Structure formats: C-alpha cells, structure tokens
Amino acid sequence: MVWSRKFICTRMTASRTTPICSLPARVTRVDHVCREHVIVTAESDQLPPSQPGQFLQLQCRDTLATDPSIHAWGPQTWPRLNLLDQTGPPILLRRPFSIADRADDGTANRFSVISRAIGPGTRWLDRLEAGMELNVTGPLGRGYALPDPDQTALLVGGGVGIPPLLYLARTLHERGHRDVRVLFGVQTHDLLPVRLSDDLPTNGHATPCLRLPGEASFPALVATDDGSAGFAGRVTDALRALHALEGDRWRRPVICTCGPEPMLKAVAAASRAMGSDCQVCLERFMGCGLGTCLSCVVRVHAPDQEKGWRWALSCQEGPVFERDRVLDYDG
C-alpha cells in the first residue's frame, strides 16, 4: 500500500485583488484577549491589498511532510499503523477568518485574526507564539463597500462577528470619517474579543470606551446578553435604543453588521424600520474559500432567473451582501 500526502497551491487570479495561494507569515504577537478569544497578530511583505471584510483562509497545523508513507505485509501479516496513518493528517482544511486588523509599517504588512477556540483548528491557533510560521490564503471575498464621508456610519457586530468591523473601524478612521458608531453585542462581558479604555455605558448612549485599532476613538456601545456588562440586552436592542435617542441626527445613515444567522436578520430588519442602508457579512462554513467547494451557498434575488433567485457564492460574491439582495433578508 502506498500513501502519498501532498499539497501544492499555486497563485490565484481574482478580479478584485491577486490572492496568494500559499503565503508564508510570522507570528508576531498572540494575544489572549478574553476567556475564549486569541488575537493572532502575524506579519508577512507578500500579502496584496485587501479590504474590510474579506477574510483569509487559514492552514491551521504544522507543515506535513511531503514524502509518500509506504506500508508493506504478506498474506498472513498486517501493518503496523498509527492513528495518523489511518486516518490521515487531523486537520486538512484550511479555516475561514476574516481580517480584524491590516496595518503597513513601511517593511511588512501586519495583519490580525481573531479565533475562538471550539475545535482543532481553533486550539491550534491558541497554541501559537511569537516567531511561528503561519501558512495563509488570501485576502478573499468582497467586503464592505465604504460609506461616503458625509454618512453616518453603524458598525454592528455580534460575537464572532466583531473582527471585520474592528478593521473597518480603522479604515474609516484613516479615511477622516467621524460620524461613526459603533455597537457591539456578546453573550457575557468575558467572551468580548476588544480590550476597554473606559467603563461601558449601560444607558443607551455611546462612548469611546473601546479601544479599537489605529487609535480610532469612535463612541460604542457593548451590549451583553446577560447584562453582566454594558448595555442590557442584544446589540439589536442596544441598536434601537442608540437610534432612539440620537436617529434625528443621523445622516444617510447605513450599517455594515457581521454575526451569526439570527442576529443579521434581525439587524436587516432593525435597519429596514429605521430607514438605514444595510450591508451583511454572511458567516458561512467555507471548505475552500475559492469556489471550489460550494459550500457557502446563499440564496440572492435573480429576476431574470425563472424562480427569481439563484445561488451565490459568499467567498466570491460575499461574504459582504447589500441586505436587499439576499432573499432571505428581503423582509
């Protein structure tokens, strides 16, 4: 029996960016936030441009080796096999992050993820340290399109959902926006991936009391499901709330979310009563990350479709969706 495990990549070809296939990177920085959340700050000076809300696809283990593992037995005699020789390498597919932070220093691109550890891959992460390799594809996807400088801008975030917009924070604060606010929700006040430089507010006004990257100072507003910080309620609460008592004053405003199913439905929703323009990052299980696979399938409308919609990709069409396009958030 002859077992060959080999992996090849090659550079890729995108019509907005040029994603490197297999890029090599050095970890810089692992920092362990809160109880389940690392930030895994690595550098590499090969990464192309990328924008918030695209996301870069992982390899989540050590380097395999690439010579064929042979096994050989008479008639009578079996192999001796180990777990890994039966089963193969623990962690094959790459992961999906989306990038929480993107910074240049004039020799390197610094850039940032944010893992919470629920399986392999993830614990894997957590185990990193500084001056590690990490192996990564990317940037992919479409992200947000930018507001103009004269909108009023909502980042919305919900648990893992929070890292794109910490780095469109950045963007827009790089880019002179000033009308930004920015409302994050989690489930207690120990699972919130951002470090605090002051005490949150509880009542439905927004703060600067995050510390967000590139030193942006926009006020925020934490909502945690348990009250056991901040605002008292989800973040689409804290959403409605913040919009009571300063809607008046916004400008075109539009909302760019991120976070699970249930909560970009309800945000979709929210922002559809308020008036506001809505872009939804779909979190999506992604094999591959370049169209191969299609398992990140959702449903947009398609009106010269017979049905009216068709299937999309979210790591090529996505993850970032205006809200109307997508079928099921059409209301």
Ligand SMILES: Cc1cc2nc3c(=O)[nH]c(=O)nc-3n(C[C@H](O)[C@H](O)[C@H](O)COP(=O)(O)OP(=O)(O)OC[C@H]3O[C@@H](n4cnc5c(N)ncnc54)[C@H](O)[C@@H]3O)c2cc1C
Contents of the next structure:
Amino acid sequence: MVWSRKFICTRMTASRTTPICSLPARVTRVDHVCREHVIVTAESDQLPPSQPGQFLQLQCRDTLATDPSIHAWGPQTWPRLNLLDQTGPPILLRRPFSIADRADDGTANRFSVISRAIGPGTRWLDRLEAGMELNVTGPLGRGYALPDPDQTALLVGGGVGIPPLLYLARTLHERGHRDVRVLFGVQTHDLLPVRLSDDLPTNGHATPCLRLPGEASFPALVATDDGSAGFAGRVTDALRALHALEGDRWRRPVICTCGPEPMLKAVAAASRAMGSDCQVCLERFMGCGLGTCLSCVVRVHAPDQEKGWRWALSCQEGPVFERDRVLDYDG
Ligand SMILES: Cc1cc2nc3c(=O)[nH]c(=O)nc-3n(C[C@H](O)[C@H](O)[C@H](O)COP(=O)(O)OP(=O)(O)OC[C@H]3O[C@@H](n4cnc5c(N)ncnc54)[C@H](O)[C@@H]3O)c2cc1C
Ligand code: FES
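What about the form predicted in complex with the ligand, after the form predicted on its own?
Below, the chain from earlier opens the complete complex, with every other chain and molecule after it.
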C-alpha cells in the first residue's frame, strides 16, 4: 500500500472546525542556540493558520526507519543492516512542540520550533540539517487569548516553556501591542534558548536585551537559578521584583505563562497576589495530540457536575487554560 505523504484528518468537533494536517515541511535552517537547545526553522505552504500557544506533533524519525529489517543471514553471507538497526528502536509516537515562531513572508510560510535534547526524539531533531524533510501534524490545541492592546501583558516563561512566548511576542508586536514585558527563567546561562541583543540586566529592571522574533523589541528580564547571568533567582522572584519597581503603572495586567508545572503554580499564586489575570500553558505528557489516547488529562472546574470538576484533554481544550479553570491552580 502506498501512503500519501500528506493527509488531512477532517475531525470536526464542537470545539474545532479547522482541519488537522499532516504534511511534509522542508527544513531551511538549524541553529544550535545554546548548550541543549536547537531552533529548527522549516517552511511549508500548506500549514493552516495558527495561534501562539498551539503546538505541532513532529515525526522525529527518518522515513526509512520503517523499512523492514533483515536479521537472518547464512554462514557465507554478511548481515544486512538497515537504518533502523543502526539507529535503535523507532520513535513511533510523534512528539509535541510549541510553535516558537511563525511568519509568512509572501513567498513561503515559515515556522520554527525550539527543542531541548533530552531523549531519542529530541536528539533526532538535534541532528537535522537544512534541506531535510520534517513531517508535522498541526496546528493543534488552543492557544493564548490575546490580551487587549490597553492591557499590560507579561510573558513569563521557564525552560522549554519559553518557545510559545516568543511566537506570542511576535504576534502581539504585529498587532500593535506595545505594553509588554518578557520574563524568562532558566537554570543557568547557557540554557537560554534566545539570543541576546544586549547585556542582561541584574537589578530587576527590564530592558530590551533579547532578540525577539520579527520586529518585536520588548523590555525583558532574564533570571538564572544559579545566578550565572542576569537576575539571580527564579523567574517568580524576577516577576515580584519587576512588580515592585513598576507594578503601579501596569494596566489590567495579564500574565501568559508556560514552563514546568511547579513554576506555573508559583506564577499562578504570584499573579493572584498581584491581582493579575493569568493563562497557563500546560505541557502534559501527550501520546497522540489528537484527543484519542487520554494521556494528557487535567482536572478542570465543572459546576454542573456533582463533584464540581471533570477531566479535560489538554491537547484539545488546552494546552492553554485560564488559571482559575484548572484545579490545583485556583488558589
Ligand atoms: C504541548 C507541548 C509543547 C511542548 N513544547 C516543547 C518545546 O517547545 N520545546 C521542547 O524542547 N519541548 C517541548 N515539549 C516537551 C517535548 O514534547 C518532550 O521533551 C519530547 O516529547 C521528549 O521526547 P524525546 O523522545 O526526546 O524524549 P522521551 O524519551 O520521550 O522523554 C525524555 C524524558 O522527558 C520526560 N518528558 C517527556 N515529555 C515530557 C513532558 N511533556 N513533560 C515533562 N517531562 C516530559 C520523559 O518522562 C523522560 O523522562 C512540549 C510538550 C508539550 C506537551
Ligand atoms: S494527547 Fe492523546 S488525548 Fe491528548
């Protein structure tokens, strides 16, 4: 049987009317931006429109790896090893990655993902080169509700939660939003997946020190847990420091955050203390990204249910949720 390299799964549910595409994209650029992160930029003229906070399921393996293997050999012959034999077991499930940037320059539809190499799938991405093919499914899930232009938007990211906020920064800038602060936290200086345009501030003030996508240039504060660069401490400490310096000038602040769940809970608590709205992007384990495997469940409030809550699939109703919808984030 010959499989089409592109298919469109027209799952039309109450919450989704956009077709989900699986299609090949051409890798145009690979930047090893810091010790463990790679920025993979690819283009495809077929990827449907997306929003910041949505994600792609990437097929992190060579197409050849599915070829049948021949292990048996006789006394007079050599074994025939295929690519699968040489690279280890196939990485069957696609892996979820936030869209880190998206731009349509008129000739091609470019998108980027930023991957931290932690296992077989992300190590495969780490070895990509310009010209290679990347098969993507998406865009998937629900992204951030964009803040109003008259609100102060605070983009608070930690570690592998930084990528969707870069795409959000571009989108806000392109929509004329100027009242934006960026706060990123990483464990140490060489795990920051963003290039610098200036020295990192250490005193709690935000400055335009990061190269953000497109023309975006917003004041940013970078925190390192070990104090090796920028603000010494956690990103929530940086948020509180910035709030103490300029919080009285913030207008109906809204925090858009993504990162490890302990960090998200700390940001949710800080946002409540500051009287700020907050949207959290939950990166739960995801097997399919399409609403079939149930690996990504999260408990959300449901006043109409006897117990007051229900399970939600974060690949469908999220990954971005309003802080107060999610149990354990509501104070
Ligand atoms: C919606 C979403 C968006 C994501 N965006 C990004 C991104 O922009 N950049 C990025 O680098 N990563 C992102 N991730 C995480 C990324 O999907 C995993 O790192 C990747 O699947 C690991 O695959 P692997 O084969 O390399 O390693 P695996 O062998 O699959 O995993 C390696 C280790 O990481 C743990 N792990 C895997 N997935 C997760 C997870 N979701 N949360 C916590 N621990 C996990 C595993 O338990 C294991 O210990 C995202 C995850 C989700 C759900
Ligand atoms: S990832 Fe499979 S149902 Fe959500």
